[in-house]
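In structure tokens, one chain follows: the form predicted alone.
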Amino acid sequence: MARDLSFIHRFEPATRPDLAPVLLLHGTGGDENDLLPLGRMISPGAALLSVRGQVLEHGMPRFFRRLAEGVFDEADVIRRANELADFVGAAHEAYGLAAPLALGYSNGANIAAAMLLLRPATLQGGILLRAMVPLAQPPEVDLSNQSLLLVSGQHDPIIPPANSERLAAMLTKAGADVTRRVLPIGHQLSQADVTVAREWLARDKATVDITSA
């Protein structure tokens, strides 16, 4: 189901519309079909929301253009980020849905953070899988209301441990609530990530006030 909204994506209105709506972002060469499985297995019921990022390298969508891997092009993460936050504001709109979740990975969860640092009010809280420092030198900003989980791999040979640690900790400054665990694992998904991000929903973080829809 798809709107004739700014981004190409996918939407599946919610079976418990208690929970917050997820907002899925696919890795490098992904699209707005990859991670539906995977909301649904992390939240179950919620509404889903599965963007395609708007970038090509090499043919594969991305959500920004990156100079080289692990060296982002600033000046479009911030570009892409608000275009992103716009369609959120304008899915809200088309959709009737709160401010959702987002359930980011690798390229996905690196514009999630970098929506955190620019346009925190379009969100309310984030699983970000494999994520990097977006911006090296992001704006003061009030994430006090925000929760957040992080998940690395341990034998990531694309994220330096040191990167992700830098993002809990900028994140962590700006007032979120960041829960940061690291797996014994690569840059892939697994069914870890799944049950991490279970555990960490059931601490109940992630439910909404329907009437904010």
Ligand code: MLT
The other form holds:
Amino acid sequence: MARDLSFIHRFEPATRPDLAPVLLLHGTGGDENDLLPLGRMISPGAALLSVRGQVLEHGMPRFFRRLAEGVFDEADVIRRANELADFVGAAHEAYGLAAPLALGYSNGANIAAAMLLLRPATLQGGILLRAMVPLAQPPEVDLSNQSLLLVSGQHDPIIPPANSERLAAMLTKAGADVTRRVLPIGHQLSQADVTVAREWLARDKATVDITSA
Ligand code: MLT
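Could the form predicted together with this ligand be shown next, to go alongside the form predicted alone?
Complete assembly follows, chain above in first position.
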């Protein structure tokens, strides 16, 4: 665990420096340890930068405040997305990292979506698992150099399908190359998320060694 930059985080250097680094962003109640195994499965050998959200909700780390489930404090979303983007910039200096691919789950996927809308140069694409629209009225942004995978759960009790569809439409309208997959599952992550993410990376980025799949 490293505390010397502004966010508590863990960093695993690449064994395959040809792969994009991956920024891991956990869900509500998670921490910087949670998604490391997922990152290793989805992009084996990539550098992993895994961050702990700085907001506490009843002791559970998050990346921004919410007023109720699915109702976000948008001023806080904006502030925290900018702070996280600044941290990624500082990590670039500290670890010599290129702009990372975001891999976020739930609340972590939502802060990744907010960073894309507010500070797009911070990221080099993203895999957003169970994401929602983070900002009702985002600023105009050019995402034409971003490839994004959105994976939703058909039976997700937290995220109505229309909301994730709206996010996909918002990102597509901003020029991103968006792939949206709806899996026959709920909010929890499953092996199908790993498979879909690996396939997408192999197809879109040619960065996954599929011979080890
Ligand atoms: C959120 O950001 O609040 C998510 O969509 C739901 C959650 O993290 O529980």
